[in-house]
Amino acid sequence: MTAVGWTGQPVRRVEDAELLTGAGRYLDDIRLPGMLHLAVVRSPVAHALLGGIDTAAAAASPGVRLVLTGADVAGLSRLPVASDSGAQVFGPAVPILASERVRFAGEPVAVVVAESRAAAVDAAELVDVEYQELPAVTDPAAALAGQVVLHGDATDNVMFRWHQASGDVDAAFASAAAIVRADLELPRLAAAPLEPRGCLAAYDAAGDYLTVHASAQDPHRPRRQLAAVFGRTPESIRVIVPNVGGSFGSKSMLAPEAFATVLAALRLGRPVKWVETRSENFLAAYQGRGLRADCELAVAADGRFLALCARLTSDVGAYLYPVSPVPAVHAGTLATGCYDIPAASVEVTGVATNKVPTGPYRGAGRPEGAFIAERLADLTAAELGLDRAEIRRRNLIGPDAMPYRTAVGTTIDSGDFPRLLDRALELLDYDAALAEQRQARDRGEIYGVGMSVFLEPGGMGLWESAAVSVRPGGQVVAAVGSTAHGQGHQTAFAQLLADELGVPPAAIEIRAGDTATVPVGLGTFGSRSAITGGSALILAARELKATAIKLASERSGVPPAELAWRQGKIHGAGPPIDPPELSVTAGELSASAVFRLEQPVYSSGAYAAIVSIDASTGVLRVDRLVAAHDAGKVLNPLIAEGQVTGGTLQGFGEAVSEQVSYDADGQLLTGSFLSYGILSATEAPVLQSEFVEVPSPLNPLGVRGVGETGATGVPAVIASAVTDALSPLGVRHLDPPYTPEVLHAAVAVT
């Protein structure tokens, strides 16, 4: 391969070798001299007043150096709940350690720091806590009724509200030929990353400098969080993110236990490490989804969608993390889907329950919004006796309407939704699938065909920074605020810069994950890294070339207009100038840039599926699953396809097996992989997919996000296929997960 034309090529990921050979360095691999270990005392009950906490026996236990309770963190600030979601926030932020009352089983009550992990765990068992149990509320509807109020200074359990409306909704419903109603629910989910959460804090008292290693999605957001809680300047804190064993959104915020770890390190002057167990991760790491939607769609006689009215209730748990309102608000903004709906009124209410708090999980509102829009499309087709593909074609926003302002206040920059649907149905061979369905039903088989079209806003946060430099030896070093935890940045970003600078990717080093060595940024979340981080790198590289040409002009006397950067060198009338020569003359040749978006960039896609259900067992089989994705310009098809495949498996798990469950007392029933239905590779459906490239006009690369497309589109397509399969039995709608028990019961009832 030549030194140009790297972008768009399926280059194998260079970062995988060290991970596959065990050379990766994860948080728990890090050892510091004098390091102590922290264990957490967690509430065994979901709701109780805290009485006395006797720490004497634990403090006297061998090897114990410190015990902290809620009283010890009373002077620290809580993380503020972000206001940029547009929601009105009423509920309190998550505390570091409980004081006065516990509100979910697993809530941290105290921490013990000891010379070894074993000593800390043993001593934690000796902390004697008095709990005066209170009634628990685990159902959002019951929580709204307010018989049990979680926070004593509140009159109800409403944690936040959001509402958006436009158009004449009342008139649309009054004139509608049909009103389609649906009550929908998506269960809570556990992110279940391969590596649980953790951090390692060390404090240099002489320099008043705090260093924190964290399993996180980026370094700068944790640094800002630490500065806010401890009242320190960001410059006095260094955050380092080593290799990260997955996150899926669950490490976008530092855990309360991490702040307790940092406090312990500050108190003791020795490094302190906390790494949670898998059981703790299920019990206390924030969860995703948990949404109910009460929806009405006004429809004209010809099947056109006239107006949407939706009331969404988000089960947000006992407290709010800084970004807890975001997923539910995103769901509200995406409830109209890819459809031209001229009027809408969407309300979102976040409700407190005695469960662990919720936050962003892969998709963060996108799957919920797609589920609402696509279920309504299917139900409308059934109501009017129309083909489900036809009802979508009549209502999809066309490419000529872009940019399109939705009735819920968002602007879709570009896309071709009809093309995506048509391509997905072509891949499925939709007409043949319907013919086979008729034959299968004649044989008494339960056979369904489904489809979904979806949106995925990316680039959230709307800015990112980068810096690019050329070392005297010729190595290009690029530092970017976006931090990889499985996305393949080292490979894809090097491809981008290789084309921009005309050097091979092997000559480029990508740096991220350390506040001491990378520019201030926002990090990796919400399908944003290629859009914002990649664009920032390109802008920095272009600034670097402009600087180099200026220096070369000063050195050679040739006007800048007569010089050009080609193939990694500066060309003019004389011999080419190698940039490293300029770096020796002028110091390190470097440039930095910040890329800013005016609005999110929207990805889109369409899935189609064929499923069958065994009537005797309820076992669901996916016979075909196909997809067409518009991720804009695809930087590396191999990496992009990997993101789609991984997201598809997660979305499929959400659809067929995954659900976090609690009993009426707020006790977690799905606290391990034995009870939580995470899928293995052997249960993954075979996916046939392709990319339909419609470049975005909002960034210099033309890229869109791809990290959450699979998780967004798959639950809706499986729901579409399952309900179609069950429709001859009179089933209008069924909420996921579609476990064998659920499907067998649905078949048995009919």
The other form holds:
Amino acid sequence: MTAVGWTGQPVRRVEDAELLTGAGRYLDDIRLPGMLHLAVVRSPVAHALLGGIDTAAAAASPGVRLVLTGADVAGLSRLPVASDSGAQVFGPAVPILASERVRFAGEPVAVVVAESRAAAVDAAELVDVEYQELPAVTDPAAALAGQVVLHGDATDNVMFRWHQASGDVDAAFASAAAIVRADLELPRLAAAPLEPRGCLAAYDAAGDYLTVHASAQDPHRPRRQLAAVFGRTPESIRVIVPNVGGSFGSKSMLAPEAFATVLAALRLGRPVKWVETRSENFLAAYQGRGLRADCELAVAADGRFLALCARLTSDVGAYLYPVSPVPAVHAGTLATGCYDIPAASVEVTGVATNKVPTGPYRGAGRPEGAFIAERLADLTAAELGLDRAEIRRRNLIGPDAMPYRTAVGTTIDSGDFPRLLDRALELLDYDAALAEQRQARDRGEIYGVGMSVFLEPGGMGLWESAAVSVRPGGQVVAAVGSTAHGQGHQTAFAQLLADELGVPPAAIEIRAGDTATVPVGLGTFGSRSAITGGSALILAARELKATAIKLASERSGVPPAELAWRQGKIHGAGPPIDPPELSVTAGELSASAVFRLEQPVYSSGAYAAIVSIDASTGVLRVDRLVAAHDAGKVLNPLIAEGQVTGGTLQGFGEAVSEQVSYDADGQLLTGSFLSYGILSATEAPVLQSEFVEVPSPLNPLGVRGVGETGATGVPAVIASAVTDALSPLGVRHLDPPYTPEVLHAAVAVT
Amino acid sequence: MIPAEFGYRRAASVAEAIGMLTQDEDARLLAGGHSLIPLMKLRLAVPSLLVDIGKVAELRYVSEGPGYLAIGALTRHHTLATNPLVREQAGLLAAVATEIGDPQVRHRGTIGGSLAHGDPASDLPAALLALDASYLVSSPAGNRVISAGVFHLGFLQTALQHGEVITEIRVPSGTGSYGFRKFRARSMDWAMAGVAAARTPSGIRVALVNMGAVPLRAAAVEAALSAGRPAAEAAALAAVDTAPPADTSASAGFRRHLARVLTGQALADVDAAAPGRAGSVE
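Switch from the form predicted on its own to the form predicted in complex with the partner chain and print that structure.
Every chain and every other molecule in the complex is listed next, the one we just looked at coming first.
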């Protein structure tokens, strides 16, 4: 390492000037010669047998080149649903186009391809589909009871199961001084990225080469999916991810509509573009959360947690995406939270309902796990009459117990949870807040103090690749499998390499998002890019330096130990050598590396909050919100803070206003931003946040994830503060979102 | 997000706009476009022809008429919020306009468009009802004046006949203090419920936003006030004879509760302000 020290500096994002001035290039900005446009015909009903589909009028409509229905995709493979979540999976994969039956309102039934988007949309209205309506089931409990069966003979509608247990749960419950029960529900949420889903497919028949531009989180997973569905080799497919306007997990998997777009391009030999509308994104993009948890915690008289027994039900929707089981299973593995609970039995059941499928959304099980553990901690404190900080201190896993294997079988590598909680409470001035609360209550105000402690495992997938090249004049080109869609890799990865190679960040170009120019990699999800992608880059850079020194030694006869890499050149063998001169493949010197993790890296954090509730309107006001995060070594505090801020706003939205709603017939009620309560900057709480940097021992950078911290810690802390505020009124627990009406009702019933 | 096919013509004058409208039964008038265009993009509105009056300068003015303030129908919300004459003589309208949507909305939306669209969740129609305003309407048959109290017939339905164009909004002079309160979960939301109250020569008038299919007078509140009841007691009657919607943002019951709370606040604002002066608005 040189002493330049770019890493850790608040370098401004180099990405922003382009994106903020409209010079970014998003999927819909890409136009190819001869490009056609695809529009989707969607089911207007939540459950029906498909009768005839008359496409004649649409096919004859001006400019229409192709109409595809379920029959046209029958020959394709379904998306593989074998998940690496560890769940036992039964349910079928999401179809590309429905055949025989539709199972959610908005399900794609046919697609129309035409010379213009307007012509395609017009013609789509002419596709005449006969629906023989069936009763729909939207409530997971009703679905489990088999009132309506979605798939074949699975009369319980179970799509996947997962169970993990260890320790003597029964004995713990038998000996418990108290058993704390909680039935919790986190509603479905819409990821609502600013840029909705879409793709552009082009097929070169002469070279049998398929090029797909996709608004996705990375190019590699889409390429593998396309290869599987179309029975092609990955080498015959190029996937390019342009600038992406947000994803938050919702573009982890290609949309069914994207496969239909590719099929159309293959059939027609012309480029075909599909870009959905906001309405379609609400209807048909997979949603997050949708989890019920039925929990019991066995507690000793001194407040020590003895055993957790939890049954989680995931409202998984009509079909499975490969990632659909991940959030609920993740929630199961994190249900013990940051606490030392010696025994646990956690069951997860994914249930089919007549709604769009669910999948990962920022946090993907982490917020759910934290919500379960933190609600149980608060409820235990209430039951035993103990202070909520004290009950946590008695049960948090101590730093000396690390690495700690939880009763649900996950190993937390490191962390200092008591320190994080103490720091958050210190930032809040917890004792002063409690004193102020007593006074506020005397004045008749509804005033709550809350806290949460949480885990954020990152680095899932456990590997990533990178390649680094140095060109004449010191220009460095790095390619990495991890792909930014808002995370600021261009800036942060350049900072890392600048220090490792001793060149300025401006001399470093980061390439990602194109399978033709980056090595085979995994991608960006679950707070993994700095951990896996950043580490892979550093390994590749070190490999590059070692190669350069070896070659320089061979050429100069100077022993490697007497040579050194400084400021992008090799010193010690006469005049400094420009590394590309050493290369036999003229022009540049390259090296690549794969970084592998043995297990996920755990970030952790603690939030504390003070809220007040207006008794007359139920309006919740956040008076203070503070946080202490252990994200390991912070590469760029501006970007890390941005991640925390964005996640906090999404977490706050989850706590106070976001909720996807359907009516009993399975019709979406929150189909636009008018009715879906996403928040804007005006509603954002002011967060006072700081980083406690404890380097992770599991990667060369010492980093941990940070992308999901706010989304994970905030719903739990707001729940804690709100229930605390309402506790004098006899409220034990409320499920989010804490809308004015919900809070007013809680105040008014007393 | 792509409207069905439609024709488009730009009118240079009110007379020309009326001429274009009367030639086509399915033609619609386009002003700021903030209500109509979204409906067209969702294909909930499918006009055959848009007659764009956006450039008709004769509809963009604020002036003093005999006994009333005259506001051209194309006056934008931003102008209402900032025009000195509006602020002085119809402070309630300025206060309401300040809180409509966001700056982009306020720079495009027009007062005539808001009225003609007839959405009971819009703030301006209720404020105009509280101010006892009337609307000058032109058609091939000539001009007529429709009072605010009979203008709104139902959800998105008004007394306007095809071919009629609102040209002027008339706000009677002599309005004193006022109060305006609306409740939103998010700053850019439509009002979950709202209340506009104004001290007029005939007494305090109170109108409700989003408490029925049309902007409603809170008649029971007004009657209680004119009978000399205290404001708090009168406000408790705010939800009488209302029929608020129930949707994902609030139940009808919560809207009724809000109407009572907000009416109390708006009346306090009316009381707090000196007679003849603008009321305080947050």
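A quick note: this is a predicted structure, and the numbers were derived from the prediction, not measured. We call the rigid core the largest set of C-alpha positions that still match within 1.5 Å between the two forms. Numbering follows the first chain given and starts at 1.
- Remark: with the core as the superposition reference, the CA shift of residue 132 between these two forms stays below 2 Å.
- Comparing the forms between these two forms on their rigid core, the Cα displacement of residue 155 reaches 2 Å or more.
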